[in-house]
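Below sits a lone chain in structure tokens, taken as the form predicted alone.
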Amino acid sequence: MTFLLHPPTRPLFQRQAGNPIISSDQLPYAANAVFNPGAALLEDETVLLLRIEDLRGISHLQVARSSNGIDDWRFDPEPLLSPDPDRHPEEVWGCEDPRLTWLAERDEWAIAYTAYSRRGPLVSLATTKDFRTVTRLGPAMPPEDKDAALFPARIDGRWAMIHRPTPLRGGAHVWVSYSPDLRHWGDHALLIEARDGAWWDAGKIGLGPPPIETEAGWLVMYHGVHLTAAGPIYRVGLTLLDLADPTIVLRRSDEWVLGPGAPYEREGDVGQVVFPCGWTIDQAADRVHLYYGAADTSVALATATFSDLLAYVERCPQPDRRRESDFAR
């Protein structure tokens, strides 16, 4: 095992001074919590697709829009995705944790979200052009599976999706699967394995926001769950995947780059949680806006310099095994 002996001299991510930027008391209707939003840049505004948990405990997905991506959020009058158990029984207990990917080939956004029912959580897909109307594609993976997002372009002629199945035995790891048409998925491969022991990402990991294409590789953020005597702690780290073959992990951070520290991240419905599902990247301005759920209660924002993130992950250690799926077979 190799270690990065020189962590960054300052935090990569800076919390927005006005955090949390969205809380349930700002919503146009009563709700228990708002958290874990997907994020997109659409024309001249930032769109967040919020997970809102109602007073029954059932979640739906609601659009919020802002001209600067920080404040003055405007909420659409109706949810974009509400559970539709008559036609989609996999959603009877809610729609959760969306990730948004622009598919230029199809000229539309893909929404990967968790559909939850008595059968367990599974990955469902939907598409939209404007976040005002939506087309459901239905389940992509069987339960138990979640934390999914599409790559923005085909890889070797096929769509690719990162997701996190939960096995009956062993840890919960990140996988990648492929599809010719966004409906039929196969060639499943282990992508990133949770570490063992005392590590911050031991035992259970999952994807954060969708992967970002860079010259150095696919930039991926993932969360790790560290179990302690007081309960789990959710933190996030970075990894870099090969552009042509994302099953090859080029770099992986030893340290977490963002973890619960502020009061709104430590205390809430589920304390000690930072859970990002969306980021917006402005490479011309060298800026990253990371949107995350804080303690499963509110939405917070952290900012970073894009070039700093990329330089940091390129200095991270190379994994002992570059392709986890080779070891798994």
Ligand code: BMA
The other form holds:
Amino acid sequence: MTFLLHPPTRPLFQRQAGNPIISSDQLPYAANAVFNPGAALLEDETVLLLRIEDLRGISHLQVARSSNGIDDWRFDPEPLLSPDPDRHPEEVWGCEDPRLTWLAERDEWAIAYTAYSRRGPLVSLATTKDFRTVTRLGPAMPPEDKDAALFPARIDGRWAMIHRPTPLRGGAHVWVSYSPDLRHWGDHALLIEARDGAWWDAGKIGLGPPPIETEAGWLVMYHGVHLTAAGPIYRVGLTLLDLADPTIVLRRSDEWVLGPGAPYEREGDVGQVVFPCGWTIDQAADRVHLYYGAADTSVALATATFSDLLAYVERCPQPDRRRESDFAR
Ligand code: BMA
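Can I have the other form now, the form predicted together with this ligand, not the form predicted alone?
Below is the entire complex, every chain and molecule, led by the chain shown above.
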């Protein structure tokens, strides 16, 4: 087994001094919690698509904007995506955990979010050009499936989406599927397997923010769930996927790169949770802003340099290829 230690001088991610950067008491209306935002850079602004859980327990998605991506958040007056169960029965119990991907070919953003249906959570897609109006494309995957994001461009002529179905047997692993039109999905392939036993990412994993194209491959962050007698602990690690064929995992971190440590991550509605759904990357400034839900209660920010992240993941071990018996294309 290879042990790969964090850079000795400092951790990869630094928590923002003012964390949590957004809490429910800052919202323009009463709500239980604000967490798990998607993130985008739009002109000179950072846009967060916040998951807000109302006082019924149902979540909707609301935009907040800031010029520095850290503070002075301005909340849009109306939610961008509110559950609309009359026209979209799959949203009856809410819209959760959005991931945002810029699709240059379509000149718009894709929003992959969890629609909470009576049959369980499923992956739904919507698009927006300005985060003021949305077009729903409807469910992309049947329940139970969540933690999805699109790749920013077609790969070999087709759109690709990472997601996390939950089968009745075995653990919950990360898959990739393909589509000619963002509506019809197929060629499902197992991508990253949860590990087993005592590992931090044993049994259940899921995608974090959307994949980022780098010269070394697709940079992918994922969360891993470690079940303990005191409940689950949600942490995150990194992988690197082959640019031309993202079913090939080139690197995978043995260690988590961020886990609950600060009080606002350890305590809340669901303690011991860091749950990133969005990051903004300024390669020229060598800066990564990672936005994450802290304890299913508030929004926190951790920063890193892009070059540190890449150098770290490139030093990670190359995982074993999948077993012959695994379902693949
Ligand atoms: C996951 C999702 C997230 C949540 C996390 C921790 O399964 O439901 O929305 O933040 O659990 O409770």
